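As structure tokens, one chain now follows by itself in the form predicted alone.
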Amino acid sequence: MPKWLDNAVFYEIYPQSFMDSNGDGIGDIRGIVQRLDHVRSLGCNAIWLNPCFDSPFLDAGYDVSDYKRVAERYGSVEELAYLFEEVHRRDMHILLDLVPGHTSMEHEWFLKSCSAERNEYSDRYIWTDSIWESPEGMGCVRGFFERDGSCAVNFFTHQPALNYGFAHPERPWQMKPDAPAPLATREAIKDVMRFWLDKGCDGFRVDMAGSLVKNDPDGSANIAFWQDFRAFLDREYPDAVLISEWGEPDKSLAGGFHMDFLLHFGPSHYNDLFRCEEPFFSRRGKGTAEAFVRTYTENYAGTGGSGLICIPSGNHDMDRMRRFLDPEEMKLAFTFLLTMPGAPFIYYGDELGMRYVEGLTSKEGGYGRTGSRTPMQWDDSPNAGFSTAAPEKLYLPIDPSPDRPTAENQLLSRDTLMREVKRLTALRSEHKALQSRGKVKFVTSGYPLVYLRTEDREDGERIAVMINPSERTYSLPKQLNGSVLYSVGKGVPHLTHDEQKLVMPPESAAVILL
């Protein structure tokens, strides 16, 4: 694993909403360059850039029409390469968002695959043999083309699924993963990866990595698929990083990914902590972390104790944390996020406590996700410093709240969420036990949440993290007492008068060197 991942803290940039440099109301690459120092000042040393490739933007860029072109609204290939240079100049790294599962219907590959005449792209996508047959368990698009057959889609009907084969073919049109056409699709994606790695990117976050080979119930075919990609990268680009959106780290790490990105859907219970009727990190103290801890511990064991599971503050596909937690509660949530193993991911604006903006009309396939994709709030100037365009020309409206948080006012004020994020990233950087490869063991899974972080060597640091979001005071074993490295909230853990118990104050968190 590249050494820089040991202490990586990622910042997710949604390009259309981060910073507009040319006044057209849409964020762009030059705007990102202008704001890199903000990202670095947070203590983030890595960036995940959401798709910026040519696209009709029916799904905000996750419907690619040309993997080797930058969408005009963002800039050019040359400008993206310049962004890579500026990121590296600041001793940071950057991953592009690779979407290998499907393309736009406007992609040249798909247009050629629609032809009635056989050609090299005829099997680039998953086509049935007849217009009257739809692929079982998948949506499809059909009836628009001269070709006979229905084309399987992923998610939206405008996202035709690329053909990587079926682990267990059941129909004549379903090919094995090692058939010539699925292998040709693999090579086409490897060629895309070469293109961007040669331009200077540091690797990829891979969208829905565990779903490419179809009808693969145990994941073994997808593991073998990605092992082939890892071998290719090890031969040609050994420093290239792969982080998967898979949600099953035992499988993704076996496939050759360096880390796995925890999903907000499925069995992880991630949303029990931050996004539900009673989140664990709410001061009401009615939530639970038990299912999350149990599932995380099982996944952790499945990785052989490497713990390379990335936990995000949020992303473009889920409600902002601020919709469920206030800034004081978010300070405790960030204490958790920035003291767990694996590389943490901070979604742009979460460091400020940006709100989910209610009542917005869907934009570019966002639907309920649209309120989490509004422009970054930089300062109190017009459009919160995001753009000089007229408000009606903005990609999405700015949060209209008069007390909306901004990077500028968070920097100038004391005791802000952003200042705590900076303190926590600095703490993480100073202590290897708190970094990606440090071991973790949960002591409790209720209120307060307590876990131990240790270095992967016998004489390494032992650090206890204690987080009590609730309004109640709790007692903990005195063995957890030590030197306080960090604290936030309404008090610091302290021994009782008889020194038999450690008192954990309400609505507080502490990181203690044992």
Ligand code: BGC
Given for the second form:
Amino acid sequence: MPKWLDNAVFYEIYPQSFMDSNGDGIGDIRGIVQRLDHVRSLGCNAIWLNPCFDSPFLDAGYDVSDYKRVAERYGSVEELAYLFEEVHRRDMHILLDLVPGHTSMEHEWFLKSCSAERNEYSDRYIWTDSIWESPEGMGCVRGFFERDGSCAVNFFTHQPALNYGFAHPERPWQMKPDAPAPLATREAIKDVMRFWLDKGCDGFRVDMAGSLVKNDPDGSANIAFWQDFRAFLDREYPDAVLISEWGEPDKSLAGGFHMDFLLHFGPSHYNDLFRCEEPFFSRRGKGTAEAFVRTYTENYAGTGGSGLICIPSGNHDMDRMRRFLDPEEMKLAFTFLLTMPGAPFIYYGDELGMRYVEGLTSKEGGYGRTGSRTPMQWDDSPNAGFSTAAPEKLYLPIDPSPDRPTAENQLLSRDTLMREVKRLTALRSEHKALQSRGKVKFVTSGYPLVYLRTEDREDGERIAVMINPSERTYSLPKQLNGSVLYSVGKGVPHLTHDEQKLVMPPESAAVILL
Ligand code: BGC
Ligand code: CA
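Having seen the form predicted alone, the form predicted together with this ligand:
Once more the chain from above appears, this time first in line as the rest of the complex follows.
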């Protein structure tokens, strides 16, 4: 595993909403370069950039029409390569978003694939043999093309599924993963990866990584698929990093991914903590972390104890945490995020406590996700410093709240969320036990939440993290007493007069060196 991942803290940049450098109302690559110092100043040393490739933008760029071109609205391939340089100059790294599962219907491969005449691309996507048969268990697009067949889709109906074969083919048109056409699709994606790695990116966050080979209930065909990619990278680009949107680290790490995301859907219980009626991190103290701790611990064991599971503060697909928690509660949530193993991911603006903007009309296939995708709030100048365009020209409106947080006011005021984020990343960088590969062991899974982080060697540091989001005071075993490395909230843990117990004050968190 590349060394830099040991202490990586990622920042997710949604390019259309981060910084507009040329006043057209849409964020762009030059804008990102202008604001890299903000990212660095947070203590983030790595970036995940959402798709910035040619696209009709029916799914905000997750519908790629040319993997090797940068969408004009963002800039050019040269500018993206320049961004890579500027990132590296700051001792940071950057992952692009690889969307290998599907393309836009406008992709040249798909246009050729739709032809009635057989050609090199006829089997690049999953097609049934006849328009009257739709692929079972999947959506499809059909009736638009001269070709007699239905094409399977992955997400929206305009996202035809690339053909990597079926682990257990059941119909004549379903191919084995090692049939020539699925292998050709693989090679085409490797070619895309080569293209960007040659330009200087450090690797990829891989969209829908666990479901490329279809009908693969135990995941073994997808694992084998990614092992082939890892072998290719090890040969040609040994330092290239892969992080998966898979949600089953036992499988994704076996496939050669360095880390896997904790997903906000499926069985992870991630949102029990941040996004539900009674989130664990709410001061109401009515939530529960039990199911989360249970599933996390299982997954953790599945990583062979390496714990390379990335926990995001949010992303472009889920409600902002701020919709459920206020900035004080978010300080405790960030204490958790930034003291867990694996690499933490901060979604742009979450470090300020940016709001989910209610009531927006869907933009580029965002639907309910649109409110989490509004422009970054930099300062109090027009459009919050995001763009010089007229407000109605902006990609999405700025949060209209009069008290919206900005990077500038968070920097100038005391006790802000952003300041805590910086303190926490600094703390993390000073203690190996708190970094990606430090071990974790949960002591409790209720209020207060307590876990131990330890270095992976005998005489290494032992650190306890204790977080009490609730309004109640608790007492803990005195063995958890030690020197306070970090504390936030309404109080600092302290021993009772008789020194028999450690008092955990309400709405507070602490990181303690044992
Ligand atoms: C992305 C979404 C996208 C979907 C389809 C997800 O993993 O994060 O934003 O809509 O894939 O590509
Ligand atoms: Ca622009």
